[in-house]
Amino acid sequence: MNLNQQIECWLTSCKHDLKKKDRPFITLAYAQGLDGSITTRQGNSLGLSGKHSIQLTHQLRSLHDGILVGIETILADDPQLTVREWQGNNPQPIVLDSQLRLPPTAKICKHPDKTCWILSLSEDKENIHDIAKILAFESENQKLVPLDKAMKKINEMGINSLMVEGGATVITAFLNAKIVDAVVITITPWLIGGYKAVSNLDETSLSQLPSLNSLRYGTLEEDLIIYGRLKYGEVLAC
């Protein structure tokens, strides 16, 4: 069994083990350099993954009902968020965009078979309803979409599994919310010295920080793939 098959079997088993929590099973998947950087600076696009790692990313997309990125990723990378390098269905594209900054020219607005969902704090923007479905939430923090409410809502709308690709602000927010169930990290052989994937986690005690349970790993060309169930302290997320 090759690494792609191993990861698919493992992820399928994890999703079957999920206890109902009124939210999707959430997989965090992203690529970083050896030093934990995902790009040289915030807002800059830097392709890190090799060909086979990109195929793995598209395979992971095909194994989830939805895929979520933050608006900064849209503005920097303009991703399609479709399955092109693997056989499988496209997941539902979802953008975390509290201030409705999604440009109508973004590739995600021209998705081949799905209308993009936007998780936001507002639904008042001219013409945005023509290109996306807005899910607006009330929040005490006027800058951040409440992830608990947002995840419950998309679960009610049929998203039972969600892949979160980034960027750094989104990755950190999901980890702080303690709702990530599984992690697949591609570590590339680059020392970038730039913008890190994870920052400012709320916990200050090492024993309470998120960590991988039963860490697994393998290689795809020059990239190291690390994956596992996530736990917070001694408690598994699922």
Ligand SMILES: NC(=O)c1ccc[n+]([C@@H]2O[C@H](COP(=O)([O-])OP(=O)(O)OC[C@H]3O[C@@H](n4cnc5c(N)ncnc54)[C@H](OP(=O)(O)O)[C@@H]3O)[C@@H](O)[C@H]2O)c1
Second form
Amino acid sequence: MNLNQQIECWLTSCKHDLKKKDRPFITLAYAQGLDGSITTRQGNSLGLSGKHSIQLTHQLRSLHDGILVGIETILADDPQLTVREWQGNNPQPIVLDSQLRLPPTAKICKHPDKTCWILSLSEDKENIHDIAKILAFESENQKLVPLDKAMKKINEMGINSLMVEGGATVITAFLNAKIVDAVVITITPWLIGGYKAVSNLDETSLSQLPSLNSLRYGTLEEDLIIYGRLKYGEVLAC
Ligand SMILES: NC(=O)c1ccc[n+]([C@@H]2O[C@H](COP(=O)([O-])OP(=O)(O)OC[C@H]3O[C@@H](n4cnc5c(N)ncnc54)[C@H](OP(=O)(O)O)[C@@H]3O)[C@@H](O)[C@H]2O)c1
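Output block for the form predicted in complex with the ligand, input the form predicted on its own:
Once more the chain from above appears, this time first in line as the rest of the complex follows.
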């Protein structure tokens, strides 16, 4: 089996093992340089992955019901979040966007077969319902979308597996919420000295920090792919 087949088998079996948790199975998948940077500066767009790693990303998208990014990633990269470099279905695009900043010109609003879902704290903005489906949540701190409620809601709406593609604020929030089940990280040969994928985790002790359970790896051209189930201390997320 080549690496793409190995990752697909592994992910399929991980998803199968998931015990019902009132949320989807969650895979974190992103690309970083050797030093952990995902881009040069926050808000800059940087195409890090090689051709084969991009194919893997599209394959991973096709293996999930939904794909989620933060609004800053939409504003910086304007991604389509579709499956173009692999054969398979497009996942449901979902954006964390508390204040409904999604621009109507975003490519995600011109998706070929799905209306984008916005996880938000607000419902009312002129014409927003023409471009997206708004799922509004109440939040205790009124700043960010509560991930527990949002994951429960999208699970009820049929999203049983979710790929989280970034950016850093979202990656860190999912890790802090301890709801990441699996990780696929593409490590590219660059030293970027830029904006890091993970920062400010709430835990400080090694015994509580997230780590990969039985780390697996392989290479695609010059990129190293590291993947595995995530555990927090001794406990697997699912
Ligand atoms: N290399 C890669 O694989 C990769 C992948 C993706 C992105 N990127 C890069 O990452 C950068 C963007 O990352 P970023 O850290 O600035 O932003 P981000 O993670 O894309 O988006 C963060 C924003 O999402 C909103 N949000 C709402 N609820 C949230 C919650 N519960 N938790 C976290 N965020 C929530 C917040 O904005 P509101 O307060 O307005 O709601 C927050 O500021 C860009 O430069 C992009 O190019 C790289």
